[in-house]
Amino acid sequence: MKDVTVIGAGLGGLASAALLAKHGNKVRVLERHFMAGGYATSFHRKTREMSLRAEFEVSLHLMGDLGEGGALREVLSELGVLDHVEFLRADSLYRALLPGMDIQARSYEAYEQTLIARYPEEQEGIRELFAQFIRLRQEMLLMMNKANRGEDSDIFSDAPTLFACSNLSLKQMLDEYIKSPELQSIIGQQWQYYGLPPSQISAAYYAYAWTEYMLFGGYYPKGRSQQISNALVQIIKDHGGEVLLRQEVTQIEVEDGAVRGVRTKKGYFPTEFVISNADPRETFGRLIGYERLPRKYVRKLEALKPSLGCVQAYLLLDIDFQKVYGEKNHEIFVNEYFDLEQAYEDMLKERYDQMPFSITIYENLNSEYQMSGKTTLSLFILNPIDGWSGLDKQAYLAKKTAVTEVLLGRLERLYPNIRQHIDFVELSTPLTNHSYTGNWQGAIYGAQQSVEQSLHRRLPQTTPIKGLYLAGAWTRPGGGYSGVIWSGYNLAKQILRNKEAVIQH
């Protein structure tokens, strides 16, 4: 058994130290805000009938990959979430609003069969592109789950595919099979879930992501994410590790190259590995001092480049959406425009009345998700810190207020009269994501999953300091939930494997 500390209780964290505690080692998270789970979360607000508390989600819309056969189903078997969190199965993964378009996607074969009908002069290259989604998804698969059983693996025979497309982005992919400029910004819907448009986005992480959702379904913990938060928790603590809140790490103590401990403004814990979910720019510059790493290694953080934000407005309803509007989608992605590189250029400048968002209904997945007879709404769009820097309290409040405007707006364009029905309504923006989570510019994702900063090019989960090692969504393979739980996953099947390191039972 030997003694580690996970520091951040986000989801990468949570799963790497429960799996290393069902292992029988010694695990202690320390999470520096008052409740754990990172951006798999919830929170509560009273609402205008002030004897009433409405629960709002913070991030999930849907999780892929956990249907049978999912890869991320057997992940959450493994860790025992399954045990605890029931996981809801949408009937439709989203419906896309481009002009003149209404697109449904809700299964592999629908989605393509729908396309096809659309587009039929295209369909030898959609089958093709999405039988090459499909290759990519089996070879990465291949290539993690021979790491996670220390064997050796050889990308050259084991994922030719993956090889071959290790340096497209989407867009060079999407130009090898398809023709239309509108078909490709269809396919390409999902990126807002990834954070680049289709020119810069790693083909090969696109590709894993869409066959999640694709071919093993869409789904919503009942309740909210922050069960999935609560569960790891759980199995921690039933295997005899601790989750300590409002501990906020000031020092990871190295000595001659390796980790010795871990300071927090409470106390002070002797260890002897440290795994890190927090931002690696927060990790090494103020917890350990960039004095301390290798100068090839300080230039590979120092070049790492975020993902953006996020603006996110909560509404609560006072009515039953479905019966009033007829709208029977969970998610619906609104486009002005087919051009996704144009769509993120709005993001960037900050463009609100036309910039592409996305609407969640959640009742339309869960009917008892609130009160009886509400509706709860959630307004996203991609958003760069830089436009809410520097503002004073209340410019900061005055912009807020703003978007709030534009975006309810654009929201009763598409359900008329809604503004009406509104019971609460909350902004949140990139400086509270950085806020609550202290990731860098409020990165949602983490990393950028651009070409230069995904697979093999990713930040690796060791790192020059023995016994320090990573997990999240800025490390290996990526973010979003899936992508945080396999880094956690991955991470704990490596330390696992050292035989020096702990004890396997």
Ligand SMILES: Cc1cc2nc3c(=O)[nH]c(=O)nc-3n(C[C@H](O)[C@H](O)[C@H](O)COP(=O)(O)OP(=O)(O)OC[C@H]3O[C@@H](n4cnc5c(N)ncnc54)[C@H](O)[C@@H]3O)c2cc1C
Contents of the next structure:
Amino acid sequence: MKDVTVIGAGLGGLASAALLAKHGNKVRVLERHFMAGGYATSFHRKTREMSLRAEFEVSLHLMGDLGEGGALREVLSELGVLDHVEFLRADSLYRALLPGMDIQARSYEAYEQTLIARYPEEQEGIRELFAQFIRLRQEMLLMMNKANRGEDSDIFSDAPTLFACSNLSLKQMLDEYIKSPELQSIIGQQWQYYGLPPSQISAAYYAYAWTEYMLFGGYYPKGRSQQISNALVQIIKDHGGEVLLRQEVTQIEVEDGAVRGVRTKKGYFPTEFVISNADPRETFGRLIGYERLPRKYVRKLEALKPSLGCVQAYLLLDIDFQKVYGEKNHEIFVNEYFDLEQAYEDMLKERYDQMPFSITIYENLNSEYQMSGKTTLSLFILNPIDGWSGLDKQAYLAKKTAVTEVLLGRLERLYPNIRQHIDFVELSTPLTNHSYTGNWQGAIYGAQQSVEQSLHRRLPQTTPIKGLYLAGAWTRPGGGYSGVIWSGYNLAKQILRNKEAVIQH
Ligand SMILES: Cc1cc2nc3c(=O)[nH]c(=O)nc-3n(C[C@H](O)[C@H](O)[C@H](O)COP(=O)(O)OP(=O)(O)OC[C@H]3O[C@@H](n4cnc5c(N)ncnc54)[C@H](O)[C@@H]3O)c2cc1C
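Cool, the form predicted alone is there; where's the form predicted in complex with the ligand?
Up next: the whole complex, starting with the chain shown before.
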């Protein structure tokens, strides 16, 4: 039995803690916020009528891979989450609006048919590309599962496709199979979920994430993402562990290159095993000090490129949106043009009037989401922190108002007169992300999922400090709900196999 302290109650930290607690280890989670979940939380606000308290989802649009046979479904089942949380399946994964086009992605087969019907001359390439995506998924899963069982794997024989593609960006892979730039943009639509355009995002990462949704559906938990976080907390507590809130860790005590304990603002916890779910700059820069780490590792940390943050407008409407506008989709990607590289450029330059954004309509998945007759929307845009930091309070609030106006204007072009139905609207920014989770630059997916920071090049979960491990979006396998749950799960599996002496940085 090990005495394990987890810093941070994001999903990566909670997943590792839950599995370790289930296997009889003594687990303590220390979270600085007053709620568990990190980004996987919800918040309450009073609406215009003041009598109603609406609950808003902080982050989750949809999770993939939870249909029958989905790998994440098996992980959540083993963790015990499926005993606590009901997941609702979306009829359609998303609707993508592009100039002159309105494309539905319902399932793998239907999507493939839709694309082939529009681009019959690309039929062979579409089929081969999607088959390649599936091969990459299967090989990545094989490697991960072998590692979790403690079996040796050999990338040459177990994962030849992954080996061949590990240096490719999505754009390079698309170029091999698809001629039409328009069709490339249609297939790359989900880039908004992963934070980098096709020329930069790792093809293997995109392929895995794409297949999670396309093969195994898009799901949303009844009761919002907070239910997943609460379920993990409950599992930890049911197995004798503790989750202590309002406990900001201020130091990881290291002696002779090994963890000795963890200090918070309120006390000291001796421990030889620490899992940090916090941003690595926080973990190593503030809590330990770079001077206590090998220079090579510090250079690696300093070279990390964060993913973008985001701007998100949370809206409550006083209408049944589906009845009034006939919109049945849960998720809508809005594009003013096809060029996804231009889109990324526009995001970096904060061109709010033209950059792509997504609309999530929660009642379209769960009619009882809020109160009857109301509709809850979120408008989501990837966004860098630079344009928000350094503003004084007045300028910050003025910018929030201006950006909200632009977004509502664009929403109104799609759904006329929608403004008159707004009961409540609030905008979050990358600064909001940073202030609630401590993630550097308000990054929402940890380190960018670029070719240079994916697969075996991503920051490992073991560290140069004996007894210190990482879980969450900054480390392997990657960001997003699925990535960080896998991260916590894989790490716990490794610790359970007692291979902690193996340091692979
Ligand atoms: C608006 C938005 C929309 C998103 N939409 C989706 C989506 O639809 N699908 C999807 O898959 N992903 C989505 N994501 C991304 C996803 O939410 C994150 O990648 C994931 O939740 C990160 O989990 P994590 O385990 O890395 O921890 P985090 O959520 O980053 O949590 C880290 C925790 O550590 C705590 N902590 C930090 N420092 C300390 C300290 N010193 N002491 C104690 N505690 C500390 C923080 O308070 C926090 O609770 C979205 C994110 C945002 C913001």
